[in-house]
Amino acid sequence: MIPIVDEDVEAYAAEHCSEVSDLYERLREETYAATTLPQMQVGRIEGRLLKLLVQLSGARRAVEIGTFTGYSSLSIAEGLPDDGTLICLDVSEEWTAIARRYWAEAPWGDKIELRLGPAIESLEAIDGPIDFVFIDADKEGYIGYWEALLPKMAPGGLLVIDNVLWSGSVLAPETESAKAIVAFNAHAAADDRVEQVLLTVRDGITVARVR
């Protein structure tokens, strides 16, 4: 991922976010040491943003599509109330095995449930209302996930979508992933079921509130 924000500015911003526990730092270090695409992991800024959005929205039931090694799921679950639940959807046993170990360590890890398999199929078995969604998976699937989730969302629920600027390549898309992101952004912006804002945080984040 090519930084959209200057790296020094990004580092300064991270230093001035609320502190995270050692658990997050160890997970970050292991992800960079043990995986081939560690940049897929959300960082401290995005993780703290996810936790705050969950808390501000009052969410109790959350769904994550694309878990990787678990940093974002830990952040979301930390923001949920004690009786909150987060269902994580992913296809990788290898990467989510790392996530499981860190969930087991976290005092709030028992809020998290993992379901392995194609997310679009797993979503069929999840009933609404859902209060909070984080989408960070295959970019070609974004529109399908959006359409599958919106009818299940609670009024006032939040959908948060990652990588919506795709390292700035949305301005001149050449890859299939970049073209898929451009199509998704247009699709979401035209959807009158939500009000949304596209933020230049990390690789671009859309936050949409269901009307």
Ligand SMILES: C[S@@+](CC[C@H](N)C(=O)[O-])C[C@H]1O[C@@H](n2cnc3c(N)ncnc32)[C@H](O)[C@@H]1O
Second form
Amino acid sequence: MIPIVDEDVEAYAAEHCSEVSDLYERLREETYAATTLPQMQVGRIEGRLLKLLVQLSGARRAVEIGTFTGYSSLSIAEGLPDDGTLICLDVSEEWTAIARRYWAEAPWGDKIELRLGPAIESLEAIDGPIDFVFIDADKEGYIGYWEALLPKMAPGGLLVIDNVLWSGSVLAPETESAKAIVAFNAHAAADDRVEQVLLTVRDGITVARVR
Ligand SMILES: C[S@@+](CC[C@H](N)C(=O)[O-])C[C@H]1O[C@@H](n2cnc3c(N)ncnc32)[C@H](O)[C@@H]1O
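What does the same protein look like in the form predicted together with this ligand, given that the last one was the form predicted on its own?
Next comes the full complex, this chain leading.
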């Protein structure tokens, strides 16, 4: 991912977000040391934003598509009330094994449940109403996830979608992922079931509220 925001500005912004516990710092360090694509992790700015959005929306039932080593899931679950639940969908046993260790350590980690397998299949077994969704997996799957989730969303529920600017390549898409993001953005923007804003935060984040 090529940063859209100047790296020094991004670092300054991160330093001025609310403190995160030592758990997140250790997870960040382990992800950089143990995986080949650590930049997939959402990090502090987006993590704090996710937690805040969960709290502001009053969500109780949340779903995440694309868990990796667990940073975003920890952030979402931290914002949920004590009786809240987060179902995490991912295909990677290896990466989510790291996530599981950090969930076990977090005082709020017991709100999280992992379902391994292709997300589009796992979604079939999840009933609504869902209050909060974070989509951060294969970009070619985004339209399918959107369509599978929208009928299950609670009125006023939030969908948060990551990487919607794909390093700025949406302006001249060449790769399959960039083309998929362009198609997704057009699809979501034309959907009058939601109100939405595309934020130029990190790699681009769409926040959509179900009408
Ligand atoms: C960008 S990473 C997620 C990063 C994570 N949100 C974080 O903050 O650390 C994308 C994840 O999507 C998962 N993934 C890719 N294709 C998938 C699919 N078809 N179904 C479920 N998960 C998938 C990958 O295994 C990977 O862990």
